[in-house]
Every structure is written in C-alpha cells, then in structure tokens.
Amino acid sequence: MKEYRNYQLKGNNTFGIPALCDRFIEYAGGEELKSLYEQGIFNGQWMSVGCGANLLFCGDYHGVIIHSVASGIKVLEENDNNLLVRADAGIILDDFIEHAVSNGWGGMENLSAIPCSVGAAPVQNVGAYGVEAKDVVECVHVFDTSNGLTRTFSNVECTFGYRNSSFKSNPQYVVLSVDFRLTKAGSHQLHLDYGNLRSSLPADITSGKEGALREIRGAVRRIRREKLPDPAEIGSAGSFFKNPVVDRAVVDNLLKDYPQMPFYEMKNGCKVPAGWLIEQAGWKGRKMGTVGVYEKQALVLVNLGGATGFDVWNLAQSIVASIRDKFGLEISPEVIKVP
C-alpha cells in the first residue's frame, strides 16, 4: 500500500484536468481495504477511482482517494463450452480483453478500447457495439465499506440498466474483482450487427472462423481510433452523454419532423443516439474557449488546452439545453462531475 498528501490527479482523469486531493492511497486487495477500514478511513470523505475516465474534476478533492493495483487473473471453473474467469478490479479493461482474445476466450471483444478499469466496467454496465458488461458478467466481489466486510454480487443483484447497476447508488461497495463468463471456440456468439461494426469485417467472419475474435478486436479499436481521440494527446472522457432511452411514440413524433433520425428497439423503449442529436443541434466541431466538440464525434468534449472542469460542465449544460429546446428530449452526462 501506497499513500500520497497533496496529490496531483491530473495523470489520474483522461480530461486532463488538474485538481489536488488531500490524500491518494493505492492498495492491492481485500486486506489493505480491510487495514484503511480500521483506521478509519471511510468515516470521511473518500471515493474510489480507477482510470478516471468517467470523472470530470471541478475543483480540488478534500478527501481521501483510493485506487485499486490488484492485477491477478484467475481460471476459475473450465468445461468444452466456457469458463469462468476472474479479474482484479485494478486491470485495465482492455489489457484484460486482449489477454481474453489471446486466449480464445469470447464475449468481450466488443468492448475492446474502453477506457476504463475492470473494477468500473459493472459499476457503469459500460457497453459498446451490442455488447453491454452484464452480458459476460457472472457476479462481483466487492468490500463493504460500511462495516469492513467483503459480499458477493451475483448477475442479477448488480440490477444491471443502461450504462447503471445499483453500485452506483450504492457508494460504499468498492469492487475488488470479477468474474466473466467467456466463451471457449466453437461457442462463441458474435455480436456484428450494431452500428458499421460488420460492414468493418471481412464478409466470411464467422464464429468459427480462426482468428474471428482477434478481427473483432482489431476493427473495433480501429472504428474507435477514428472516431475518438487519444486521452494522452486531446483530453476527454470518451463519450460524455448517454443516449436517451424514450418511448417508440416519442420517436414516432420525432421522424415526422426528422425522418433520417437513427433509433434502436430496446425492451423498455427506444435508444436514440446523442450524438446525433447534437449533431444536428450544430455542435459538432464547435469550440467554446478552452473546450470543445470532438469534430470527428460529437458526444465527445475535448479539453483543447487549460480548460478547467466547470469549462467543460458548462460547455455540457449548455448542449443539454440546445437539445431539450430542439428536440424535446432530455440528454444526461455518462461523466460524474466531482465534486
């Protein structure tokens, strides 16, 4: 375990931001969290945070911040079909995809290049091309900061929604790892149909086909390189808004007026994507001081040099206003804005 005073998280948002917190510890399990409980540290202010990804820093943390080293992977069970595999919270999501894919072990390579760490990825059921993290989730470990004790989630406990699960109104969990359920070859169940994923693959890609996974893998990094930018030279979150779920009679509405307008059939509703909607709002490409839209993808907001966070959370609100005066629709930040 290692503790800094006064620490600098500039290196620790993908936005880039600087802001100080009063003390950054780094543990490597259950037992160091077990030690920080005992001292007391979850008595005061305190948040848990691994890439940073997801964050946008408005000022300076006047608390403690925990981060998560753990990088142990684990077979735990193994038949012809599947296996269940376990992963510390401190793995970043990707380097665990590609240790999947150079295994033969299928169902996240969809999710390849998200920024974020393995702990996150059920915290904000991130999802990409089709595939959402409860769809490979088995269950999640966590420690209870509430009273010191480590609890097991299953699937259905973590009551997983859109980019939601209930870790993110319940605080006091900090995830120490999880187990995915992958695939073994002859299993595999491509997911190739959402957005130009397919039309990004070789035309005889295949479940079976050898190598099928590491073709998944590489073209979804490839679409996501084109459309978002490199944390370490533009900083960003990735995508900043969710996109609004609505009823199919609002959409009904909607291509009265937009025909052209892209939406996707959910069980509760219909996905409408931000982007587009920002977009078409005329925000695509514009600057506004330090911050702006991500020319290539506009549910991207760039810091283009000094910006500071509230230069970015204004830039947000001023698109979330833009969009409710357009289109009638309410879009929300993925970001967390901290504090």
Ligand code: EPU
Contents of the next structure:
Amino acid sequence: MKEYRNYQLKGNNTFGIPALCDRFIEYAGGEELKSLYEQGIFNGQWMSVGCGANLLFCGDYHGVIIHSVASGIKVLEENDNNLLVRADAGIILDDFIEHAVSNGWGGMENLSAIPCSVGAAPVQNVGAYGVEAKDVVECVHVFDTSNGLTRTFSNVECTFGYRNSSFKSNPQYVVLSVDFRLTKAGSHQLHLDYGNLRSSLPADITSGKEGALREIRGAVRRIRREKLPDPAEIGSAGSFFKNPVVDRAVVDNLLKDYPQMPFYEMKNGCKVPAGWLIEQAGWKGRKMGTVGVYEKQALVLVNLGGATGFDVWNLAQSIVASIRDKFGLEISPEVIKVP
Ligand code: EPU
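So that was the form predicted alone. Now I'd like the form predicted together with the ligand, please.
Full complex below, order starting with the chain above.
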C-alpha cells in the first residue's frame, strides 16, 4: 500500500483539473482495504477513484481517495464456447480488452478505448456502439466498507440501467474485481448495427471471420478518435451529459417543430441524443474562456487549458438552461461533481 499526503489530482482526472486531496492511498486488493477499514478510514470522508474519467473536481477534496492498483487477470472456467475471466479493478479497461482480443475472447471489443478502469465499468455500466458492461459482466466482487466484508453481486443484483447500477446509489461498495463471460471462436456475437460501425468495417465481416474482433476494435478506436478528444491531449470526461429518456408523446410533440430530431425507442420510453439538442441550441464548438463544447461532438465539454471545475460546471449549467428553454427537456450530467 502507498499513501500520499496533500496529493495533486490533476493527473487522476481526465479533465486535467488541478485539485488537492488530503490523502491518496493506492491499494492492491481486499486485504489492504480490510486494513484501511480497521484503521477507521471509511468512517470519515472518502471516495474511490479509478481513472477519474467521470469526475469533475470543483475544489480540493478534504478526505481520503482510495485507488486500486490490483492488476490480476485469471481464467476461472472455460468450455468450447465461452470462458469466465476475472479481472482486477485497477486494470485499465482498454488494456483488458486488448488482452481479450489478443486471446480471441469476444464480447468487449465495442467498448474499446473507453477511458475507464475495470472497477469503474460496472458502476457506471459503461457503454458504446451497442454494447454495455451489463452484457458481459457475470458478477462483481466488492468490499463492503460498512462492515469490512467482501460480497459478490450477480449480474441481476447489480440492477444495471443506462449509465447506472446499484453501486452508484450504494457507494459503500468498492469493486475489487469483475468476472466477465466472454465468447470463444465460433460463438462470437458481433454487434455492428450502431451508427456507422458497420460501414467502417470490411463488407465481408462475420462472426466466423478470422480477426473479426481485431477489426471491430480497430474500427471503434478510429470512430472514437474522429469524434472524441484524446484525454492525453484535451481534457474532457467523454459525454458530459446523459441522453434524456422521455415519453413517446413528448417526442411526438417535439417532432412537430423539429421533424428531423433523431430518437431511439427503448423499453421505458425514447432516448433523445443530447448531443443533437446541444448542437441545435448553437453550442457546438463554442469556446468560453478556458472551457468549450467540443467541435466534433456536442456532448463533450473540454478544458481548453487552465480551466477550474467551476468553469466547466458553469458552462454545463448554461447548456442545461438553454436546452430547457428551447426544447422543454431536462438534460442531466453523467459526470459527478466533487465535492
Ligand atoms: N449528434 C448530433 N450532434 C452532436 C453529437 C451527436 O447531432 O454533436 C447526433 C448524432 O448525429 C446521432 C446522435 O446524436 O444521431 C447520437 O450520437 P452518437 O452516436 O455520437 O452517440 P451519443 O448519444 O452522442 C453515446 C454515448 C457515448 C458513446 C456513443 C457511441 C452517452 C451519454 N454517450 O453518445 O459514450 O461513445 O453513444 O455508443 O450515452 C461516454 O459515455 O462518455 C461516451 C462517450
């Protein structure tokens, strides 16, 4: 275990926003969390941070940040069709996907290049190009900071939703590792129907094609590079807002004024792309001092250099108000403001 005092978080959030935390502790697994529990760390102010890809620091954090550096990958069981793989929370999700694709394990290739740790993937139920973490998570092993015990959540117990899970409303659970059910050659199920994914791939792509997973991973990475800023170059947290889900009647009403508005029918309503709403409201590419709306994807707010968390937050609030005025819709941040 390693501990740092008065730790600078600028490199631990993809917005690249400077903020200090009182204590930053790197831990390697459940045993070390148990010892932190025995020291009473979880009785005070604390939070768990992976890659910091979904956080906006609006000031210093007066508490303890714990950060997993656990990095084990283990095949737990395997048959002709699929396998169950355990990955520790501290692994970068994209490194794990690279490992999976290199081994011919399918299921996560569409999630390539999402900046996130394995531990954060089920919390946020990360998703991209028609696949969500919930589609591949068999179970999640957690440490319960309320009683110092470990516990396993089955996929159903995680109550996954759109960018949501039971872990989001129960932050006492810290993810230790995740078991993923992945497919082997002959059993891959490709998801190619989202957006322009299929048209970015060779026409002969099939689940049986040698190298299909690698081709999909490559195409997803290319599409993301074209639309989303690389956090190493421009600070952002990916999509800043969630896409609002509204009743069909609301969509029908809006279609009268905006017949070209895209929307997707879901089980519980219709998802309207917030990126489209923000672009229509004239925000795309706008710069306001140190912050701006990314010119290639209006759902992404960017740090143009030297931004504070409040600069970003104020821009976000102006966007929310303008979408409310123009469309009567409420968009809410996917990003979590700290403190
Ligand atoms: N759109 C616009 N203008 C924009 C952006 C989007 O008109 O500036 C329209 C597009 O033309 C399209 C629709 O909005 O009709 C959807 O756009 P896109 O496919 O780019 O997806 P998104 O809804 O904007 C979501 C996720 C992304 C994920 C992509 C691809 C959320 C909040 N965002 O974005 O996730 O990569 O789908 O699956 O659900 C993230 O969560 O950080 C993230 C990047």
